[in-house]
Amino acid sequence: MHKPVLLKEVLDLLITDPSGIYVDGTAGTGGHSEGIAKIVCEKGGRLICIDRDPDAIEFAKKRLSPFSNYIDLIRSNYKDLDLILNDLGIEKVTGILLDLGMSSMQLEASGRGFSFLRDEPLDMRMDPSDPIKAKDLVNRLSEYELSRIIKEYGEENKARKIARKIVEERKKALIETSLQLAKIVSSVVQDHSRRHHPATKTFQALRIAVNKELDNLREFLEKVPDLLEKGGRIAIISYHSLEDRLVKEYIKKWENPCTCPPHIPYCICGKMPVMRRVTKKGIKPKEEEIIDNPRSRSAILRVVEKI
């Protein structure tokens, strides 16, 4: 079963009022949700669990069944939280959690080609009703567009060579499986000094592009201050620098929204801080958690409070 990352830290920092309303925007298999529910539900609180993946929703429903009277389980995209809350008749919430990582269920059992270690259809959609698959990008995009995606979303320094090789290979036969793609990338990336599999960054890039992960996160972060009650908190666990950079950018904007030119001696725009960070730096897993759950090694938790 998927182990929730930084669970104790999330519970300690996120839950300020056990009788409040909390949102797990990326419920996955329900690990964090279960931890929140154990504290909140016995105090009369409420938990809203959201996920795009129908398989995750079904799994979480079983796991969270003991708390079903206090939980709303909704298949949707967390970026639409304002609409979800409106439908539920809720104006603001006490806390929001986002865990932006992949669950082990998605990697190992979804059959959607998220892993480069399995021979599965090259799909990578978290929501199977979305129209574009990874296979579509790999077989249809120009060499330039493929290179841009792999470079921008995967931070892969061999993006151009990988894109060129993909275009060469797809002329011979369509690239339809995860193992096909992994072999193509590995034939280009032969850097034995890398800690991770040669295809790691390319698969990350395609997954981000297919699911519009950074666009969703940016759209959501724009809405956050309006969704939290005063003193309410948001906790976000990121796993790569692109996500964490975006989160830090918004934290900075929330803490210092002033748009006045630097040469003006005092603020005339009137924009006041709306949030403050709860911990000065991001929180990383302790060594014992990384040993127990190696997937947690790149996680970083940031927690911010509504002023």
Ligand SMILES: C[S@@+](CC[C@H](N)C(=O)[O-])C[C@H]1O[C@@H](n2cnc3c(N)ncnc32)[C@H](O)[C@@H]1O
Contents of the next structure:
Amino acid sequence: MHKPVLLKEVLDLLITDPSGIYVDGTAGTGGHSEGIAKIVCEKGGRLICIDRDPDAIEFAKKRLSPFSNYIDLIRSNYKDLDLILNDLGIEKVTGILLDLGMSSMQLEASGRGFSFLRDEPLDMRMDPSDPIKAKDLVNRLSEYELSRIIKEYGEENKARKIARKIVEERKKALIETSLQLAKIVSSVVQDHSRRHHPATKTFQALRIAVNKELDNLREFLEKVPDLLEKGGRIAIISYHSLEDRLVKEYIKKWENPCTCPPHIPYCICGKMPVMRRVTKKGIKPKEEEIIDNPRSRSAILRVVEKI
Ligand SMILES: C[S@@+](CC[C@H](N)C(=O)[O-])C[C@H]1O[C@@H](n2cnc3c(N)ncnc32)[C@H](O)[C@@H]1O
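Got the form predicted alone; could you also share the form predicted together with the ligand?
First the chain shown before, then all remaining chains and molecules of the complex.
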């Protein structure tokens, strides 16, 4: 069962008004949603739960059934939150949560090839109606493109070697399963000093590329200040530096949007800060949480408030 990461911290920092409207943009198995629902539903608040994975929506629906009168469950992409709120007749919300990445349910039980430890079709789509599967990328992209994706989204320093090996192997037989790919990657990444499985970074890279994870996050972050009411908050849990870097980039922009050249002594662009940090630094899970839930070890939570 997927355990919600940094649950107490999220609830403490996100919920400023229990009678407000909240959005869980990555509902997954509904762990954070349930925590939010327990606080806001009995105080007249409302929760909108979004996930792009239909299995996640089905799962969350059952888990959140005691709160169904106060919850909207929507299968969609959080990047379209402005359109979703518009459809619901809501202009602004009190709080938004994003818990990025994939759930344990997707990793362990989706049958969609997210795990290098299972022999499953190499799919990796969170939304099964998306057109491109991981096997399409692995079997069709040029060696250069594969290498770029593995380097950029996996921060894998053996990306070129891995891409070369993939291209060599796919000439013999199409790469159809997660285990087939994991074996190919492991045959060229034999670095025993690594803490993780040799295929960890390559799988991360393909998942990010298939699901356009960074594009979605960027598109969403562009919209955030317009979607929050004054004093409303956004909480984002990232699991790798690419996501966290993007979140930090936007926090900086929100806090200091001034575009005046540095040599001008005072601001003439007139752009004022729109958000402020709630905690100076990102919040990481405590040792006990990491022991209890090793998936949380790379998590970092940042919370920002609309001014
Ligand atoms: C880490 S899990 C969330 C787990 C959840 N907080 C819980 O307590 O169970 C991330 C979820 O976000 C969903 N997801 C990822 N990108 C998404 C997007 N752009 N729009 C909507 N859902 C997305 C995934 O399908 C997955 O279910």
